[in-house]
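Coming up is one lone chain in structure tokens, specifically the form predicted alone.
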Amino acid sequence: MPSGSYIDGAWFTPASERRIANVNPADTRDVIDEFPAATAADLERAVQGAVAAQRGWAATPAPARGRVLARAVEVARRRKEEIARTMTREQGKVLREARGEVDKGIAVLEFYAGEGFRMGGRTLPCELPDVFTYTIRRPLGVVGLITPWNFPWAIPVWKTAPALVAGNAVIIKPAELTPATCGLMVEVFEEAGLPPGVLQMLVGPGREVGSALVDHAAVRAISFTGSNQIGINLYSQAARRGAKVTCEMGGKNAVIVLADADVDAVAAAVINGAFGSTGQRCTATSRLLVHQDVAGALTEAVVEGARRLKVGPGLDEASQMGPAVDEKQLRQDLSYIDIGKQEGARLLTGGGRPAGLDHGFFVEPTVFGDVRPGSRLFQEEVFGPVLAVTTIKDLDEGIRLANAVEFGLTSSLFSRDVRACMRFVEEVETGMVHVNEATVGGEAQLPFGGMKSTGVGEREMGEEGLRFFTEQKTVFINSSGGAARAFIR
């Protein structure tokens, strides 16, 4: 298993006494391993090899850079039950999540190696005779990449996939809960037949590591996925000095419910969308809003299926839903529940901690009723396995209630009725929506992000996603002996 971070090549110790120790958050006896944080030095040492790197792998031509991300395919098919294993163990996830999310990074890689062929531009009319125009996409030299704990394999390679094939070398910085994983991807890559300094990794402190990369002027670009307290400042701070920047932050996910609707398909993937992943995913269903007629039926499906999972370590193929990530996570879990209790919302089941699982962070599956538009638990994000019902008239409640946030990640409908799904898709005020099914979930050829203050910036994945790491070219190619233009710009 990889350990610490990796420069120009090489796995290395950083001198410094600040430690970090990668903690099962399923059973905190387990310490996977424990190590010396980065510094700012080891940042600009990693700066200065990607700067070298960088201009050779730019003149490498894309379907070649394609073709290495095409062999780290294989190596992740072949290592994909290490890697999720690893990330169960450091993350918390049950095995089907994290064998799914293996799955995921790897259709991105598979998308992303047959951009290598299709990096093109457009060719274009010119108001002169004998002039020829078009456009072409160069890289933008140096990324920097800070990415989350949640989807500690899928996020960085979502990230990183695009930002290689497009000709940058690569900087990221891994949430510090989760590593290992991200290590793996650098020993894909690297047996994939990735150049030393093309793909540099640093664990530490986003308030020395994180903070100097964003500051570094040689680092021409910034992707965040995070907080928004932390993704504002970021992208302020990175801003000043004019690099680009997407974030990707928050989210508090509705799904509206007709009275038309299957009510089973429905609670079954309420289920999924709130108590998967524990909640701890930006698309995570946080908010019920179901129409009055279908209200306590498909509330009491729900409750009962919550309390029907199986809580325990994710690496028992019996366990459903694992831990909170942390200590700190768990917490905020069970704040949020005492801050329900206290609005007056009504806890249908869960609210507490599980028996028998005193050694990891874990909480029951939390589902409240009666909970009001105004309140905390309805506009804030959790982050955690907390679901808020909301009782709706009809679709006008639905899709207000549904807008009423700050955020604006991915929501729901389920409906028979396709004048409503129609309406739904047009009003809805997020990047993302699903019809009659759950909030989760995203492809690799298709953007990911969200509006308002879900994100700035430019959406990952897809063509959307290897744009944000390019520049654009215009070319005026005059093959009529003559130089002057009848107009100024």
Second form
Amino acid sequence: MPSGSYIDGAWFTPASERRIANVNPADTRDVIDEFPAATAADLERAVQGAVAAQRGWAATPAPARGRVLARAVEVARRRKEEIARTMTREQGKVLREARGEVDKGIAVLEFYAGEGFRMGGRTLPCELPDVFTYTIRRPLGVVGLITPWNFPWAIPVWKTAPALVAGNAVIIKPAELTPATCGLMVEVFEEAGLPPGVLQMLVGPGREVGSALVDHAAVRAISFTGSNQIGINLYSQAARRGAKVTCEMGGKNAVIVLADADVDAVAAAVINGAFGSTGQRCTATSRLLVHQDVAGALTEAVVEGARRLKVGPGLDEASQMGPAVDEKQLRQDLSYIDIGKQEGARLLTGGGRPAGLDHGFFVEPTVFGDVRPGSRLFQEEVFGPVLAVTTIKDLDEGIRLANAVEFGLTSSLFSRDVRACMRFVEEVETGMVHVNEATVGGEAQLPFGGMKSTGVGEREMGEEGLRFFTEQKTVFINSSGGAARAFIR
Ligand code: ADP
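Let me have the form predicted together with adenosine-5'-diphosphate (ADP) next, following on from the form predicted alone.
Everything in the complex follows now, all chains and molecules, and the chain you saw is the first one.
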């Protein structure tokens, strides 16, 4: 297993007093790794190496850069089980989800491998005779990626793949809780033939190494996924020096259910959306806005489904929901459960820690009914397996309540009425909009991101994800033999 930080094609041990312990959240007696944290001095060395390596990488034809990604697809396929098991062990998600996440990252690599052949621009007519005008896209240089722990493989891949195929050198700082999975991504690219220095990885504290990355004058863009609290400060910090930024942050995603929906299908989607990945997805379903005519039946089905979920260590194939990622997240989940009770919401199932799993950060799948729209449980992101149910009387109220939060990542409507579906798509204030399916999911070729407080900057994945990591040049070639006459100077 890769350990520590990686600069210029080699793993190294930073000279730091501060140590990072990588612990299995399902059983804290299982210490996966322990190593010294990278420092701001290591970052400086990583930037210098990346600046030097980037020149050769940018000069490599884009289709050849794409082929490195294509080889990474093969390597990742071969090492899928190792990546999935490492991810489950350090992050906690169940193996089925970890394997699915590896596949998602592989699809992203496949998509961006092909983009190497499409790094084109546009030709457009010029207003003047004998002047040829067109655009080209070029890499930015060195870019910084700061990633969270909830998708320790997919998020690093979906930022790194477009950055690399565009010809940038990458410095990635993964979350301290999940360095090994990101380390495996580095190994995959190394095995695929990426030249040393083009991908550097530093495992260190966000406020030291992350912040120094955001401030570094040679780092032309920052792509961040994480909490609003960190993201908004980071955005202004990077903007002060004119760096390009994209931030993907929190969500408080609603499913609206109208009276004509199929209760069993909705219940299955809500259980997946609310409790999948232990609720630790920015796209998790955290609010259920259900029409009064089906509220009773649907709530019962969801509560029943939540009770049946087998909570346990992700490495056990029988487990359906793993632990919270660490003690801090567990405390946050339990504190929102207290807040829900204090606010007068009705606890329908869960609300505590499951018996017999004392060595891990486990929490029960939890459902609250009668959640008031103004309450904290309705408004704030929990990032745990806690679902808030609120009854609505019609679509108008559903859309109004879905929009009555600061976040705008994803949403879903369940109905067979096409007019209701079309209105929902227009009026809901989220970047991702689902009809008759769970709030979760993103695909390599489709732009991913949110509105309002959820996101700033370019969307990720798809063409947009590649565009973010490029600079555009508009070119004028004058072949008239004299200076072209410009009307505006
Ligand atoms: P999460 O807990 O969901 O991972 P955070 O926003 O706390 O969300 O962290 C996301 C990433 O941002 C992590 O890699 C973290 O180390 C990094 N980070 C934290 N603080 C800072 C900071 N001040 N500057 C830059 N990066 C930071």
